[in-house]
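Quick heads-up: it's one chain on its own, the form predicted on its own, in structure tokens.
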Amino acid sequence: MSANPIIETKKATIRFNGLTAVDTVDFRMEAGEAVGVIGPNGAGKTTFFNLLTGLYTPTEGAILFSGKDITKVPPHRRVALGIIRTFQLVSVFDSLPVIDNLALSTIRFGENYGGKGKFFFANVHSQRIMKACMEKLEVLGISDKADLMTSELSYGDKRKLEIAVALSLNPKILLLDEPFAGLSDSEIGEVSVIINRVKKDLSFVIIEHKISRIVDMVGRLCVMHEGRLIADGPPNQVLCDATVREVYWGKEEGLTCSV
């Protein structure tokens, strides 16, 4: 294990009105792991992505990327640091192509970006920056769709958009809130392919609660209740765990346990 883990978060604690929805949580991963976060409704999961991208400061506790806090680092300067993240819903620009989705972000976060004025005045449909859009979208095989408007395509190819979008901004950390939600079976298994393929070139978080199709695309499995986490190792191991099943499914029922 590293001395500077990619990610750590130490006694992170957030309260609202008196309601603690993240409650003293220790995580830690090294660059290059695959960590499934999973857990009830209500867990406090989506809360710990947003204590972890900036959306929330912690009531209690520091949130380190590298080593270097950025408790209090807003959540545009993480994103340059390289803490990407996409939401439950899939958050894309209806009006414009699904290209310039891609060529706004691309811009926004590309090295020679000086300022509002420069990214207003800048061309954006460069050769190079066209290049390197189509590339990604290659690789979430929806290419072919570059010039459509975005509010045409299906739901489960916007949610490939945005998994594209989140690409494009380089990351170092990617984390997936529920990216199979609303999605068909035959989505979902599109969508684990391309999860598949990208994350061997990055750290990468998926909170999902079709645990079924996490347990092969992670090597770790994280287990949140009532805001705390009550279980942190190998999937097989974590979903044997007596607390885990209890919380889950009862102490009779749940997933055929293998070890």
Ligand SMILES: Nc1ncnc2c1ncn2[C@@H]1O[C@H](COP(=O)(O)OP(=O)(O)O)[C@@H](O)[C@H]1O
Given for the second form:
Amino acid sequence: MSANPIIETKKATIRFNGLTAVDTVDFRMEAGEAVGVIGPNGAGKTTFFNLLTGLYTPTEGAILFSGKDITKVPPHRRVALGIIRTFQLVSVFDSLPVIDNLALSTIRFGENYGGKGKFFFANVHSQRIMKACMEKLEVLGISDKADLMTSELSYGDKRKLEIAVALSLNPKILLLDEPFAGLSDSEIGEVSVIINRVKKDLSFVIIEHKISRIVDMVGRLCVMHEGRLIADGPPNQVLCDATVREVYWGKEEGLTCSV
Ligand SMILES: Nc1ncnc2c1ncn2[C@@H]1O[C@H](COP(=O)(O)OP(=O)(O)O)[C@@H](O)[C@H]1O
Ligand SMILES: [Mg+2]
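What would you give as the form predicted together with the ligand, now that the form predicted on its own is on the page?
Below is the whole assembly, all chains and molecules, this chain first.
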């Protein structure tokens, strides 16, 4: 592995009242990698994202981005650095039109953001901003819904909007937390195609419960169990790992090991 990871954790640990949700996790990835994080419910996957994005500060250990220690850097500054995530439960503003969800993120983290005061007087519907927003909606295939109220969207379209918002924030690394949760099979197919398309330009981490959905999407799989990273490597190797098979045994049909 090269010596210049885009993101790295060193013995990252967080405890909640005696429960160690993330336990001495050493993780690193190179720019351009696509990594899947799998593991049973409660394994610590979402909490790990919360550490990478700054929602939580580790009890012990460090987080580095492009070689710089960001352990104490707050979430909004990490967004400005390009560390962008989506949430397990879709997180968009229901009470705004679809396009305005994007206008907000585009202005707030755009080049010309001039602080809170100017934000409120920014020309939200300027041609430049609208064009940038529509482009993102087109990438996600929901540009025909730009003027709808977000509350009117299906859950699958809200997920697409959330990914559009994430892309509008100029991610260097995109962290998707169970993007398929709550989606129908056909929506999962659509969102998979979109993710496969956009991930080419990014460093990318996806949490997913069902391995078969992401095994062809990632070059590397990490397995978490009870807060620990118990396996990390090429998917085929990880799926054949004895400990991983024990953790997943009987839980997912068709979990094959072909080495
Ligand atoms: N803010 C919190 N306070 C207390 N416990 C938490 C908190 N966040 C997560 N946990 C606990 O940490 C463990 C890991 O949770 P989580 O990261 O959500 O798992 P996963 O995403 O792998 O299903 C769970 O036992 C959960 O209850
Ligand atoms: Mg989770």
